[in-house]
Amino acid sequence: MRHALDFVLVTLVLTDLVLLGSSRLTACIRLVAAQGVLLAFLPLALTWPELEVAAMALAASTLLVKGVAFPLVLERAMRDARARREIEPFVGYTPSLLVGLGMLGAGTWLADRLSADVVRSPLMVPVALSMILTGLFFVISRKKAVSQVLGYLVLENGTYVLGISLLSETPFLVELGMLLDVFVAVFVMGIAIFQINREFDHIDVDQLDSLKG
C-alpha cells in the first residue's frame, strides 16, 4: 500500500505539470477531474488495511464532488462561454512549467521545515505544499476565468492532501465540510462565469479592466 500511495502522489505531481502546459481547457478539467479521483484513494490508503466507514464515506465523496460533479459544472461553464484555450496566459507555458518545477522545490524545502507527524508517506506534505503553490501560480497567471477556478481546484486539492499529512486521524467530517464549502464555490463560480460571458461576450478577466471609471 506505501508503494501505491507513493504512486499516486507522484501522479498528482505529474497533473500539475501536465496542467501547467497545457492550453487546451477541456484537457485541463480532465487534468483535475483525474486529480480528484486520485485523492479519492488517500483517505482508504490511510486506513488500510480497517477500511472504516468514515474513510469510505470520504473516498466516496471526493470521487463523486471532484471527479466527477466539478468537472462536469466545469465543462458545461466552459461550453457556455464558448471558451476552448487559453491562447495568451500572464505567463507563458514553458515558464509555467520552469516555476512549477520550482513550487515543488520550495514544496519540498519548506517540508523538510515543518515539524510534523507524517503519515505513511514522506512525499505526502512535499506534495500538498507544491499543489498549493501551483495552484495560486495557475490563479494569478491565466486569464479565463474557467482556468482560474482550475486554479482555485488545484490549491484545496493541496489543503485536502495537507490536512491528511499533518494529522494523525484525519477529521472526516471536517473534510466533508470542505468538499461541501468548495462543492458551492465552484457552482457559484460556474455560474458567475456564465454571467460574464453573457454580459461581456468573453471570459478574458484582464479585459475587465476596462470597467474601470
Given for the second form:
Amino acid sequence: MRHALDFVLVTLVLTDLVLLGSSRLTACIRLVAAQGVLLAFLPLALTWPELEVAAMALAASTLLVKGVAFPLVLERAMRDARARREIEPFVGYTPSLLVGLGMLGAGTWLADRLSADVVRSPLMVPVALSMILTGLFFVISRKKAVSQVLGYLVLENGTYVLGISLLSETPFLVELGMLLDVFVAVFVMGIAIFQINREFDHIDVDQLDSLKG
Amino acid sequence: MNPSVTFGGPLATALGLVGAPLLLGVINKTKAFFAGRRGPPLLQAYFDLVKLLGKGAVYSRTTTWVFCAGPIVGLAATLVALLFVPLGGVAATFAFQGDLFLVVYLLGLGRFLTVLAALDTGSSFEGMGANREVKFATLAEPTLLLALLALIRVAGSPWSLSPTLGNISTASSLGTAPVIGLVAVALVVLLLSENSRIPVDDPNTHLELTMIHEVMVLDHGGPDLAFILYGAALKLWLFATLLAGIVVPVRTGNLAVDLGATTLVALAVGVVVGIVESSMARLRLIHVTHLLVGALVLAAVALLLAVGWSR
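Since the one above is the form predicted on its own, can you give the form predicted together with the partner chain too?
Below: every chain and molecule of the assembly, starting with the one above.
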C-alpha cells in the first residue's frame, strides 16, 4: 500500500502545480475536485489491510463533499458570475509554477526540521506542508473570488493530509468535524461570491478596495 | 569489473555510431505510415550522408574559420559525449565521478559552436534561429541536469551515469516509479526540443520564420552539412537510448540481451516520436517556453521527491 500512497501524494503535488499554471477557472475547479477524490483514498490507504468503518465513512464523506459538492457549488457561482478565466493574476503563470516549486522545496526542508516520525511515507509531511503553502500563495496571487476559494480549499486539503500523517491514531471524528466546517465555509463563500457579483457586476476582489467611501 | 562489461562499452558506442541514422529512418517511416505514404527508405539518412560527403562545400566570403569550425566541433562534442552515456545497463566506454556534467556541457559546447557558426554568416534569419536555439537551451539544459540528478539520487549511486543506469532495475523500480516516471516525461520533452522535432521545431519545414535548428544550418553544404546531420542523429540516439535505459530497465547481465533490448526500445522511442509528429502541430514559439518550463518543473519535482524519499 506504500506505493499506492506515494502515487497519490505525487499526484497531489502535480495537481497543485498544474493549478498554479492554468488560467481557466473551470479547469481549476476540476483540478481541486480531483484533489478531493485523491484525498478520499488516503484514509483507506493508511488503514489498508483492515477496512475500518470510520475510515470508510471519512473516505466516503470526503469524496462526497470535496469531490462532488464543492465543484458543483463553485461551478454554479462561476456561471452566475460569468467569470471564465483569471484575467491578470498578480503573479504570472510561469513565475507561479516556479514559486510552487519553491513551496515544495520549503515543505521538504520544513518537514526535515520537524523531524516528525514517518510511519507511512516520508513524503506525507513535505507534501502536506507544500500544499498548505501553495494554497496560501494561490489566495494572495489571484484576483477572482472563485480562485481565492480554490486557494482556501487547497490549503484545507493540505491540513487534511497533515492531520492524517501526524496523528498515529487518527481521530476520524475530528476530521469529519473539519469537513463539515469547510463545507459550511465554502457554501457561505459561494453565496458571498453571488452577492458580490450582484452588487458590483464582477468578482474582481482587487477592485473592491477602490469602491470604499 | 568483469571483462564482458569493459568490452560492452566500446561495443555500445560502435552500435550508436552505426545505428544512429537508422533512428531517423524509423521516425520518417512512422510518419509516412500515418500519412498513408510509402515514405523514404529506412536507410535514407545513410544515403544522404554518403551523398553529402561526396560533394564539395561552398563558403560565403563573409564567413570566417568559425563557420567551418561549427559543424566539426558540433559533431566532435556529440561523439565524445556518446562515449560517456551508457546504453541501458551496459556501462559506457568511460565513466568517472561527475561525468554527467561533462556530458551536459559537451552538448552545450556543440550547441555554442553551431550558434556561433550561424551568427558568423551575418544572415538575419540565421541570427533569429540562433536566438531561439539559445533561448530554449537555457530552459532545456537545467532540465537535463535536474533529471539526471534525480536519477542519481534514486539509484543511490556515485555521481556517474553508468553506475546510475546500472542500478535502475525492474526489481527496484516499483517504489521509485513516480520519480522515474516524472524524469521520463521530462526527458521525452527534452528529446523533442533538443533534437528539434515537432511540437518544438519542424525538421521538414523550410520557412525561415518558423524554424529553429534548420535555419541555423541553412548556409552549410556538402561535408559540413553531413557532419551536422550525423551529429544531430547521434544526439537523437543519445537521448533515445538514455530514455530507453530508464523506461525499460533490462538488466540481465547478458551483454547481447541488454544491448539488443535497449536498442529495440530506443527504436520504439523513434516510433513514438513519429506518432507524436504525425498527431501534433508545431506549437507557437511562446508556448514552447511553457512546455519547457513544465518539463523543468517536472524534473525539479522528481529531484525534490527523490530527496524527500531518501531522508
